[in-house]
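What follows is a single chain, given as structure tokens, in the form predicted on its own.
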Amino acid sequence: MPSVHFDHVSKRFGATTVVEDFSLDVEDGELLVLVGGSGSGKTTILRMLAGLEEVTEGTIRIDDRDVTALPPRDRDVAMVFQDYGLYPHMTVRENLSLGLRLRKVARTEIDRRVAWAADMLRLEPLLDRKPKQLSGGQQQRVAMGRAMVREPLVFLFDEPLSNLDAGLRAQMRIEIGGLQRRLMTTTVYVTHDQVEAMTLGDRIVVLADGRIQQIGKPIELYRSPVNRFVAGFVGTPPMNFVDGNVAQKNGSISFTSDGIDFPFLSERRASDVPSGSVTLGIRPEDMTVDVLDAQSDGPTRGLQGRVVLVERLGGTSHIHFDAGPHRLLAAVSNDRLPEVGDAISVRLHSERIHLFVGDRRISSVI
């Protein structure tokens, strides 16, 4: 399958730059996800690749062919939109075959491709139905099948699951991921949902304000974010951040911030962490919560806090608590949960602590 190359691509609308100096190689057969919030430039990048937006600067190549100035029909890409775009007066079979019929593909070849796509997407029983007789998930499968029958060089997905409810989104994520791995077609997938990005992508590109923040495999972004934006964007629930100061004394290091005084680093790594103002980041799942005995006045380990909310979500619960003036969140999996108002001791897993100076991550204490 072909690869896709962006070489210093920028896009401006008048004086407004929405994508700036975007360079990226999408590998053969890869499912690459562009993720970011509203206005990050992810959809504009996809539309430039599809030929629906002109490139202001730079070049785009598909399979080593410069397609920067080519119209969409000459790029051999197929796009699946958030809006399914099915023709309501046509059956599923007719919707699947429309593009091929417009290209005057032979009837036997059309039948072959439609049958193949219908088998892959489990659409055979639905071929004679019209879109209004289908569920949202079924309509999205038809939209995917319409792209598949073209047998394109590259698949493009523009937030295809946004109109589905939570259960269908989870199901369709599994189907899209499994389908792409069976077809091994180079795929660029755009979403604002970092859960979709983490579960689908071979690699993820995190975008903000039209610029790449970080590129990597899902676990790399989760464990080693390069800056505070990526750290806060990737992961559910998001990372806790506390601004404070690092102090070194007698070879050990502690973090202090408005009532929090937490020793977290041993002497062997003290030289790796600069003293001064930093932001400490810790993921909710990297915290352990112990309920304090109301009668006990002895010393406690870790941070002391008071519970303000308990979200019982089944196997995992979210504990919202105050530690000094800071509101933090711990994700725990245990049978003995604290109640609102309980005093707790929270231990931070030191090997999973992240430190930031400004927006830049300087260290994880491993």
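Residue numbers count along the first chain shown, from 1. As the structure is a prediction and not an experimental result, all values here were calculated from the model. What we label the rigid core is the largest C-alpha set whose atoms superpose within 1.5 Å from one form to the other. Compared with the form predicted in complex with its partner chain:
- Once both forms are overlaid on the rigid core, the distance between the two CA positions of M184 between these two forms is under 2 angstroms.
- The two forms, fitted on the rigid core, differ between these two forms by 2 Å or more at the CA of L102.
- Core-superposed comparison between these two forms: the Cα of A170 travels less than 2 Å.
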Given for the second form:
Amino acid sequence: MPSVHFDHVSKRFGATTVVEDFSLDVEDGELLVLVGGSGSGKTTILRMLAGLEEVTEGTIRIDDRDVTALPPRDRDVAMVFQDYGLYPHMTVRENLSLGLRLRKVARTEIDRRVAWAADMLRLEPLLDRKPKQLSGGQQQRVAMGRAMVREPLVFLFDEPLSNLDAGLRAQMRIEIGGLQRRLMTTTVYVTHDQVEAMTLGDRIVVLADGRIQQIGKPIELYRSPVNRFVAGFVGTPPMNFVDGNVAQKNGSISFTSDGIDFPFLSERRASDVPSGSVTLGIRPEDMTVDVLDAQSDGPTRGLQGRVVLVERLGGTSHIHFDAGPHRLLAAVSNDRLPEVGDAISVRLHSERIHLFVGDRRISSVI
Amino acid sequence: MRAERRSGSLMAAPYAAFLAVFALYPILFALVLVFLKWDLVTTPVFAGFDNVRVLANDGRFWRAVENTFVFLSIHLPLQIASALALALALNRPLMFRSFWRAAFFLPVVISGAVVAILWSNLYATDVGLINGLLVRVGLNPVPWLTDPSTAMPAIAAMVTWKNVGFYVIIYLAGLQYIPRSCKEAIEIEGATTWQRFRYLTLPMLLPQTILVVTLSTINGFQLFIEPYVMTGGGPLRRTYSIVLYLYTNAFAYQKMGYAATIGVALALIIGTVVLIQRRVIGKAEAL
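The structure above corresponds to the form predicted on its own; please provide the structure of the form predicted in complex with its partner chain.
Whole complex next, starting from this chain.
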């Protein structure tokens, strides 16, 4: 039985539609990530689930109970806010226990749960401090503790890490993931950061313009994006796109674009590939770069390019190169890196090539 | 560095001059007057501690002190409660919100004498609007300003009405400072409307409450124009405030030295009361 169920939910502010016909099941114990850019509707969906935003159309069920019209306090959810929403006039201990006190939980039970959360989140030394005496990461942990002690049916996270610096963000990401796996509480997590989504989510929902683009496990989104938006959104550095045409010549198929004539599809059945204009997508790490020596007569299969920038990141390096009018990016871990201005030959791993007709990806090609 | 200091002093000079003429000089002059007998016409005579001695045993003065404290004991709670309630109401999405905010602020900028005359008419026993309404719903008319037991409460209610807009502004600013996420967090945590107010809004408005208490205390001690216009201190001297007594001594009896002594005593009383208030409610100020 799904723990959270959205049934054709829409949200409109006046004439503006923010969320359009959103249907989704969140399984019991799952960590589901809603990811998208600003204006994608992800936060609105979360706020509708919390009861902070009214639903224009459709129903929301939590644990098989229709909560669409219920106020937030009757939904048995706990939320961690982007700016934490800690009560500034209360100590950490009071922040953790207020929700339980409001619900008239017994004193001994409150103490037990506060002690449990404080132990899990290493908050014991901070219990008598006020929020403004804590660092960002500590405030974040208090906010999580406040959600935990309630032992709710669902955790809601609204971009909880975006106020932290990069190092702390990575660390808290690991903590949140670990905590969720231990507690096995159904969690809906909103972020604009696809790295956060990929590393945390059991499943990810990619949103754009208030509509679901794709739902799937992180690796599915990465390997088989259904459209160009998802392909470009998931993965860093992002996928390269080249607009061009597919043409058949003597039974073999090649992709042509300005300065590129690439017979990459000879092993595929010609009938699978539509003729006409397509977009080729290739991830930076699905390319191999070879420096062309003066004496070599050039590869037969590959793109010819000229290096415009090399970013050395240590383990991997990003090579920006021009192939015809196209600026592309390859991520390589070669020891022998080309220099700016070098002519290079780039091999595309043909089993990793994505083809898009219009916006949709033609899945049969892969 | 020295040029900088000189230009700094120069820029502060106009205000310093203003302060010297209208604050420092009167304060010093009042302190000197405490030890003089002076009727504004003849040469002042040195009187030692005579004024202080007389004041300590002046039943009318202590009656005025008592009256002023009665006024404050009604005015302060009423002022805080009404300002807070109005601010909460005006902080919600409301039709014509700007109009309401302006309407409640309007009495603040109207002259106190005008308000006093207006309210004298509202309170009038036979022809007043308030008694008219009471009679219409079947109640007996109340002699608001002529009954010793209702005169001061009636004045306190009127002063509260006149100043409420000012304190509403202070509370509104405080309300807008409460983060949205805090309000939503406590809502999700299960708070009822009353619990939200009790555990979040009220404690987070503590700095504003301290300000409102301090300002309305200082203002309240200076109660003058309302009893002066509406009751002349009566009935039975029940609305005789400290400042009204000071004014009477200064400009009716021409006892400038004695009036200055009352003024200094008033300043000491205000200082003490505000200090005690701060001690009591300031404990929780460590937000």
